[in-house]
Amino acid sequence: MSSKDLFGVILAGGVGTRFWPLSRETMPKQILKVAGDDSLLQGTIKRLSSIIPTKKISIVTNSEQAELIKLHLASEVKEKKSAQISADVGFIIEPFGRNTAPAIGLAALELIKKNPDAVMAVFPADHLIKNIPAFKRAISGAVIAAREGYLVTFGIKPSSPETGYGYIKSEKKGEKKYGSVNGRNIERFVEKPNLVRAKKYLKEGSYFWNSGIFIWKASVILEQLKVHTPSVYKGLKAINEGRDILKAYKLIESISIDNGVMEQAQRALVIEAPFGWSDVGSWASLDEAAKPNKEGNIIKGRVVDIGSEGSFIIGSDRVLATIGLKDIVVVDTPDATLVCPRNRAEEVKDMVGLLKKKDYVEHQRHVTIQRPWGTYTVLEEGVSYKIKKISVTPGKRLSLQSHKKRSEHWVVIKGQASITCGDEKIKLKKNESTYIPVGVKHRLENLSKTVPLEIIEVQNGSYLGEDDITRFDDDFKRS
């Protein structure tokens, strides 16, 4: 397959709420390792790099998640040489998420600048595909159709009456061959059905699960956005003319590519996917990513089990003991535990909504947060105080910063710290401490090239949110 005009686009702006409590806003599903040694995103990049040169693959995400993803891919490169491919991927960054239509439109603008005839192969970041040779053949056929001006998507032949997927109804006649695969015109898209309708779709035979994978020319999708979603196109046009992207995005409609374009498009084509596929959408589908034991259980972490069947039991650092579970999901993390029947795993997203409503931070972050310079772990938090354990990677330093509403007290527990506090520079070793007053510029640095620096930080103040940071200088170019 000639790939001169072919570019890969990976959509990586979601959180994956149905995988809570492992997935959080600060640990989205695509960077979880639910299927082997690679994260879902890493697996997607590897899969595409066998078809498209890595330098022609772009990740589309919002500004908040871009930092997390870059950090994740950088750590993967450091851990294993096989992850080096991730270092070459590009980023197309939205100021904030506006669903898939604006994200795809923004990517199309960028690709047309590189090649006016660019063909976009658009993939979600969190899918599993098992048959790679068949996947390559299917992409090759889809590119042929895309070059003819079609909007192409892949449909998955249903194996069960699934209510967690959207469906595509294809026309029964007019099938046409593209390379080694067959395409049919799309009659309509269907939202996630109830069980009765899902059974009907399975029986009828002309319905497919909507894979969320698309192939089309960048110029064609932009024209379709202009026709069907004028609000999105108007914002994209403003960005293309050099206007402020933040202002433009505030005016852009939040809409999916399915609702905005595919449901109205005349030249939309569905190709039955010949490759094994799963979007690992919820805990109920985990057995598509990992192999159950002879009792039908998937067990990970420090778990001790007696007599459970058909259950997913995921532990963390502490011991998790289970007895006689049947078709139950148990996921334990340091700060939250999920227990639910497998057949109600789709409702985890509703639970996350409830956590948000109650203003519980556990929907948003884990107790340990990764940063470009290392990690921090919240040990305890209360009214007007917060205690953290901060670990700074050898040779790294935090930004030069100040806080408007809190002071900080630092105690070194491992390594040696170099500290800037106002006009003063000091060095502290284990068991030594210092105080950072409210409003004073300060910086923490690990001068060692081999030993991590660990400190205990005690914050005091009227507001202790992570957004109370004014940065004056930052090695990682954060605002």
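We call the rigid core the largest set of C-alpha positions that still match within 1.5 Å between the two forms. Numbering follows the first chain given and starts at 1. These figures come from a predicted structure and were not determined experimentally. Compared with the form predicted together with a further copy of the same chain:
When the larger part is held fixed by C-alpha superposition, the smaller rigid part is turned by 17 degrees between the two forms.
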Contents of the next structure:
Protein chains: 2
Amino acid sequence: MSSKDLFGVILAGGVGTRFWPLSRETMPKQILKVAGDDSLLQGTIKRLSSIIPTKKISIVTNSEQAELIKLHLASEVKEKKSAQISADVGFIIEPFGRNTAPAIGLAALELIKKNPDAVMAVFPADHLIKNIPAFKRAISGAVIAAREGYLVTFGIKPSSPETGYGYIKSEKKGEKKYGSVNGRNIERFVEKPNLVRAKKYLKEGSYFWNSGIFIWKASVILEQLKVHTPSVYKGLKAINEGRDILKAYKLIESISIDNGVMEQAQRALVIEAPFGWSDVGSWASLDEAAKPNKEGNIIKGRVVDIGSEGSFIIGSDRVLATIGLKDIVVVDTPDATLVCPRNRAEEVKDMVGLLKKKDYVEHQRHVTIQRPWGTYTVLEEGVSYKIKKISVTPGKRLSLQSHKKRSEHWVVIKGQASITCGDEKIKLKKNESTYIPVGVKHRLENLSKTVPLEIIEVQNGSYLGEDDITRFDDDFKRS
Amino acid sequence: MSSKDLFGVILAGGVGTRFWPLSRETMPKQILKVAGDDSLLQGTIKRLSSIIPTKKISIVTNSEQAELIKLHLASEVKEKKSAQISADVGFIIEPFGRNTAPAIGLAALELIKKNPDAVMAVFPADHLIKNIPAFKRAISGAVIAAREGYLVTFGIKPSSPETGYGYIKSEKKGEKKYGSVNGRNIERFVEKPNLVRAKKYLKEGSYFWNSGIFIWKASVILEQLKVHTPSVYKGLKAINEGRDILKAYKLIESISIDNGVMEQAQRALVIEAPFGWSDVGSWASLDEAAKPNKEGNIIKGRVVDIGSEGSFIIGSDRVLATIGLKDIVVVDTPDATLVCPRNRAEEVKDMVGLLKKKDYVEHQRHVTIQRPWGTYTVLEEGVSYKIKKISVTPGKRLSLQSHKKRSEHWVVIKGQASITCGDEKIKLKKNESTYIPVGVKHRLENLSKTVPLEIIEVQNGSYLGEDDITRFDDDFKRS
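Which structure goes with the form predicted together with a further copy of the same chain, now that we have seen the form predicted alone?
Full complex below, order starting with the chain above.
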């Protein structure tokens, strides 16, 4: 069904605090592999790529997340040949997030330059869709309506009185066929309801869950932004005319496309989505992403269980021993463990807020940190020392750098290290070591094409923050 | 009340698998601090020392546990002046455990040599007693009865139909006063009952919980062992006559004093113990050892909780985040985490069995290991490398040793190291390092009297087991 005018846009700016401790500020939900071998983002790209060529798909995100996402997709491409498609995806980068209306507007501006008649299909990065043929048919129909000038959204027929989703109230009359699917005019959008209202909506019949998927012509959504959110439109226009994007974004209103446009728009259409959708919003809905065993458990990692039921038990390399749990979520990571009943999984968001308030660091980052050259893991940290395991990908090297406050001892435990230290260049094999004094320019490099390099680094110093680094040369252009 | 003929005996041979993951094979329940600042053993010694001079108290244990217990008591003495009393306690060491009858018999043989009229008071190492004055009064009374030739045990008035304890049925008639307490003849001993029976016992009135505390003359219990368990007595006699204890123990029957003697004995007396007793048998009874907060929770370590009730949440240095738990036990240690409902805490024993069966190591030892010279912690272990943090107590040194299969890189992170490596002797400060090649004799020593020495050790080698060690000289006489 690929057509010249159809473009894909993936919104990937979220953090997804409700998947803590797997998600962190530096490990957003969309790049987590909660649903098997693929991350949610990778799954979204794969799904879209069967409809739209990858070169015509763009990811909209902010500059901080863009680096993470590029690293993630690159490592996916390396690991799995099937992920090759990810390499072609384009990026539209906001200086920082301003909700969905500005993000979509920015993408529309880009697309209209490529094709004045561009139809853009907008998808959240972190949803699951199971029935791909039905998904394709629904898109086909929606594209027809979009070409007629409609703002189209997919609505999901509610199967339960869900209080975690927004709802769309459709007009009961005036249903019209677009391809193999039916569209109805939208009466209004409803924020997440309480249980009483949700039950009423379920019974009433004309309410849909808001899928967050939209299809429209780029020119039409820009027109609508101009009419309904003039301040957003003004900012976008300034950017288009060459104004500094950071300055423009600071003035732009933070508003969702639902509130900013869809609620006001005249020609807004909801198409009933027949394709098994889930937003995997919290640990409670993990069973929509992964298949529970016959006891209703989802168990991953080094878990030993005796007789649990309906529980999600996600371990790591440590032993996670569970006995007789009922509908409990346990998620264990190297530096943090979460235990909560499934029906209180929404409160994980509050837990992350509490950690932030209490000045913990465990909501910010994992102990293993992705870098363009590989990874590092903090094994132990104490007063004036820090122990790291550093892995350098074959063919990669760290920046040429120095530190003002710390020295470093390096012991090679795998592969071969090519090391610059001051004016010296040396090579170290497994079981050899060297010392990098305070202030001396140094660089660590893995010249092998196949074998990863691993070293243990023992840092000593009065200050051991990652920001004590002066870079003189960097393959990845970091400052 | 201290009297010349009164001796204390503490039975400390148990492992206490039901306190996993805090307890391990190399960290038995009695040396855990589940009830505050003191270990259960330390608490038992303290309690007894107010009645019996510490020099007249002996710990009966097996040779494996004896080393652990000595290390534990020594480090307690160092940490807390109040623990000084522990330093004087004697040890009676079995080659391996054979249940309580042989352990008590062995202790009786020792005591009778010191004093032919010795009265021995026998206590489990891992129980809690709250009312010390009442405890003293009860012992006083029991000693009177013991001097008359009775086998005396304390019975606890049941407060609930407990199925985790053994029961003692007393004769309804013939109550007699001993000091300020009452004794009755014992009709029979009952193994842990089911709930129906336990309820009956509670109602019936003449049943007591079996406290495992016994008081009798050493000569009387030896006589009774001779009459009722001749095989045990024969073995003990052989040991007394100079026979090798290991050989003798292999032939000795494994039997409890309850089954072996008390059930058959004519002059067995139960004294109602008025002193608030608990055996802290599993995580479920932790609230008898520590005081729950107003929500009924016991919370320790780096825990962040939102709205849990009746739960025991024991964390470590990692973040343990809990939300809305009800009557759940969560115990987190650096290498293993347990989650189970309180009413299934007895099954922790099965979990340990399962770990053993599955060839896990996490039921055997903690990542931090106590040594007579200090501690070491395994930070990371991989194919052909292992990273340890080693702490050496001021004034202590490791053995002069060598390894056949591994080399070691040492980086000092705290204090000063005095190092022997081959023929060389060097001193290293913080941030200095050295290398110990395969096969070279070496020794690590902390000459400071006040500052602990800490080093990071990076081992490389084809085999990294702790048993690859040849010792040439050792302050602690290990082979």
